[in-house]
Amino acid sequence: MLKNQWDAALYESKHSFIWQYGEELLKLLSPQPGEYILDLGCGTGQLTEKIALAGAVVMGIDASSTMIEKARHNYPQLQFAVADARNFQVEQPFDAVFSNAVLHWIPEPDAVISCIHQALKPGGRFVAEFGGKGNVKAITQALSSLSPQTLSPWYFPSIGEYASCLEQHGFEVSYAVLFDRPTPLLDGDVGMVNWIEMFASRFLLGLSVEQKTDVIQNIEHQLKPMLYQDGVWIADYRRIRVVALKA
């Protein structure tokens, strides 16, 4: 959830392993029939509908409203709207509130996490994944060293600093894992330029495109040795997962 918009052609068309990945974390949500769900940063809505077929009754919120104007195209009969998550509010509580790939987006905890918890039922769980402590370290350096100025847009968590936020706020914490997860990206060749351009288009900003052409060439020729193996890229992935219970 993002407070720029994104490109949500881009992003169903070259970042599908973000949701597909995502559905590992619907078994530990195991959404029931009949719950109430909220999908925290739904994207273009591929798991709020997956959640939806599970029988719970879901709803999608996400900061960008050209991610929400796709889902909505996508799944009409689901609710979808616009919100952030350090400020949004709801109607009524929800059992569960399910969060994938988004909260390394958003470098106020403190605020999302709040909103989190009044958005549950007492005893409702938190379920996430996002980008952890090291994630993306190879990619993250390399842009840095080229553009020194430009601040990090991300928030990548020890289990031990998240857990420690979400425990006063009043959740008790039963399950965080922190892990790698080398991860493929598609179009070959072209797979690291579709990414810097989806998730690290801020690192590149103020430049022209004879700029942003040497600067990815030079990207990729650092990352190389790592990244690239048989013609793939494979980003250097690093997933903090938690479930939380408001107490």
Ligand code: BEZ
Second form
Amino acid sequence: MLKNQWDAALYESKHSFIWQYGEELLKLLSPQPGEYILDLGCGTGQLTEKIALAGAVVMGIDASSTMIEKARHNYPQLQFAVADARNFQVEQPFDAVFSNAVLHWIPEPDAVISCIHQALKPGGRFVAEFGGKGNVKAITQALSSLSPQTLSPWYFPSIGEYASCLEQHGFEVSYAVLFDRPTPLLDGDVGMVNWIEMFASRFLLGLSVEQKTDVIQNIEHQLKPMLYQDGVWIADYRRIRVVALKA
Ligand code: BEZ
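Return one more block: the form predicted together with benzoic acid (BEZ), after the form predicted alone shown previously.
After this comes the whole thing, all chains and molecules, with the earlier chain placed first.
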């Protein structure tokens, strides 16, 4: 399932690490003045703006209308549109497609990669980072132990799986890496509950307030020995980062 309606305020106030970490990916993108770049899954626009500041002509798209509304409010000088990564078309092909911390929400990589391929000029580059194989493993295990019937909403591929998919769609993969990136969450003791409410609410669907409180306490109890240190929750993120060229 693609999560279409996000709480943009919660995303901006408690999860700013998403685009702060994304700045490393920007170096890999290395946007050049005058280049035409698509920011796929732009959220509220912080990295879109960074790409524009490098002198590129950038367009941000996101499936969530609330995110796009906030992005337009934040950066009225930039171009944004609501679009589905599995099914979009562009009028003019791009020099590069950039995507940070989004593709793990879309368990249909073929549809997404096919759209990205058609959106690029020949020789254009696709630069992306998202959750890779083993991402949030301890958190997922705790959630699944309490809600075994809930299917994971996430797609966390290995390098082999994702690179093969890219090649099948006509990309040449020039760089791929899978690495652990333990990620401190904001707000001390309530960091994990904030994270679960923002990103894993599917596991709490249908529960009463009391049941939710119980489940969250149980999850925290399971995870504390592994993911809590000196008053800070640290999510067990693992990222896949790729650069692929349209042959
Ligand atoms: C991630 O960025 O890896 C992520 C975010 C939300 C849910 C799962 C993973």
